[in-house]
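Only one chain is given next, in C-alpha cells, and it is the form predicted on its own.
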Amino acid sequence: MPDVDALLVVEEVAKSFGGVHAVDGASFRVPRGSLTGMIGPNGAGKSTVLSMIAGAVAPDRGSIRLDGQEIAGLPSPKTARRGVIRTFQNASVFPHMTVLENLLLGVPPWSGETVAAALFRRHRWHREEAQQVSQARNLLERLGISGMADTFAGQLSGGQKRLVEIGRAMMSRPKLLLLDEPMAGVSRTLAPVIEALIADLRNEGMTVVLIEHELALVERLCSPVVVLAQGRVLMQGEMQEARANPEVRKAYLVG
C-alpha cells in the first residue's frame, strides 16, 4: 500500500566510495507540503542522501520511491522531469547567461521545442514563450532582483546567485525542491530574505527537503527533522525532541 501521507519514502538506502559507508542504510519519510530538516554532523552523508534522491547518485542498495513510484537509480535528467529539482552548496548558475534566460533555464520543456512544433504551431510556440518570460519577470520581481533581470548572472554576489538558482527551481514548480545549505555564502543582509522566500514555500504547499548547519534556522523553518550521523537516521521528529535526544547530542559533540 502507497504512504498517501508522505510524498518520499527512503528505505534502507545505501552508497559506498572506496569501501567507506557514506550512507549506510537510511530510512526516512518526507510528508507531503512539509518543510523537511535534514541535519547532522559534517560527513553524516545528507549531501550524499539528496544526491541519490536527485538521482546523481545511484545508491548500492535500498529503495526512493516519489508518489508511490520507485526511483531509486533513474539519472537526474529522468528524476527531474519527475519533479525532483535539486539546489547546491555552492550555488550553480550559467556565468554567461543573463538572470532572465538562467530563470527560463528552469521551464519544462515547451512544445515549440519539437519540430513539428516549431514548424505548425508557432503561435502557440510564441504564446506560450511570451507567458514564460512573463512569469520569469515575476519571480525576479518577488525575488527583489527585478533591476537585475539583464545582469550577467556571474556578476551577482553570493546570495543573490542563491536567488537566481532557487528562482530557476520554482520556475520549473518542482513537486519536490531539495535545497542543499541554501544559506551557505550568503551575506548577513541576503540571509533573511532567502529564509523568508523558503518560509513562504512552505506556506504556499511545495514540499521542501532542506539540509541546513544552522539548527535555529532548522527550528524555526522546519517540521519535521531527520538526524543523520554516520550514514544513517538517528530519528525523526521535532527540533525540539532532537535537542533533547542523547545519541544527538552525542553524534554533534563526537562529530
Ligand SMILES: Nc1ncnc2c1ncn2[C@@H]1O[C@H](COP(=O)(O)OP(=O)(O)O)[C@@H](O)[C@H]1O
Second form
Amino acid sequence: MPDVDALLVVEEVAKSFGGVHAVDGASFRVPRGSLTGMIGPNGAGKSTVLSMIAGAVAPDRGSIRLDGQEIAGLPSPKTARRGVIRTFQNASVFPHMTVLENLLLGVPPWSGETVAAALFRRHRWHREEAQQVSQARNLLERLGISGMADTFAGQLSGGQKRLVEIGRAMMSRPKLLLLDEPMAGVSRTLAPVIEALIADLRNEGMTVVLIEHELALVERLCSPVVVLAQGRVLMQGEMQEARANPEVRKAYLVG
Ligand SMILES: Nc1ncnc2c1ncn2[C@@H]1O[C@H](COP(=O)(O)OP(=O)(O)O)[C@@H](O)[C@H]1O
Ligand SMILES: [Mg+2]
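Output block for the form predicted together with this ligand, input the form predicted on its own:
Full complex below, order starting with the chain above.
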C-alpha cells in the first residue's frame, strides 16, 4: 500500500528473547485515521510488535516512524509524549485507586506546568486539575460507568476494568491508540459496549491498532488488517483477502 497516508510505518523490525525470534523482520503501515487490525495465531509476535511501537521493548533492528519521525527504541514516556498510547492484553488498572483517579493517571504530565512553576501559580494548576476532573467525568459518562467514579478499580468486573483502561488511554487524546486484545476477560454483556466504543473512536478520526483473535469482530471493525505468523507479516490488506489467502489459512491451522 505505497500510496496511503501512513501515520505509522514499521520496517523490518525484529526482536529476539534469548533464542526465540518473537518478531523476525516485520513491515507494515498504519493508514492515518484507520482502525487497523492485527491478527495471527498465538505466539505470532503481535504483542511484541505493539510493545516495540509503544516503547516498552526496544527492537533489535528495524525502523518505526510516526509521522515521518523515527521512534524505534524510544522509551514509553517519550513515545507517549508523541501521542502513542497502548493498553495491555491483561487489563491493567490500579486496584487501590478509584475509577476517577485511574482515569486522571492518563493525563499527560507534560500538558500542564512543571511542579516548580505550579508552586508559583497554584491557581492555574487548580484550574487545569478541575478541567481534567471534568474531562474524566465526561469520559466515565460516555463509558457508562459514571456511577462508579469513586469505586476502587480493584472491585470492578473484567469488562469494567477494560473500560477504565481504555478511558485512561483516551484521557491523553492519543494520536495512535494501540489496543492489545481489549475483549479478553470481558463479559458478553460488555463486549458490544467496548466494540461500539472502539468503532466510535475510529469514526472520530483516531488512528487505532487493534489486536484481536475473534476474526468476525475484526471483519466488522478493521480495515486494513495485518496478518502476523512466526514473527513475520504474511499480508496486509482487507479481512476478506486474508480469509481467502492460502498462507494465512495455513498459518492459522498450524499456529
Ligand atoms: N518478554 C518475553 N520473554 C521471552 N519470550 C517472550 C517475551 N515476550 C514474548 N515472548 C515470546 O515471543 C513470542 C511471541 O509472543 P507475543 O508477542 O506475545 O505473541 P502474540 O501476542 O502474537 O501471541 C512467543 O514465543 C513468546 O513466548
Ligand atoms: Mg499477545
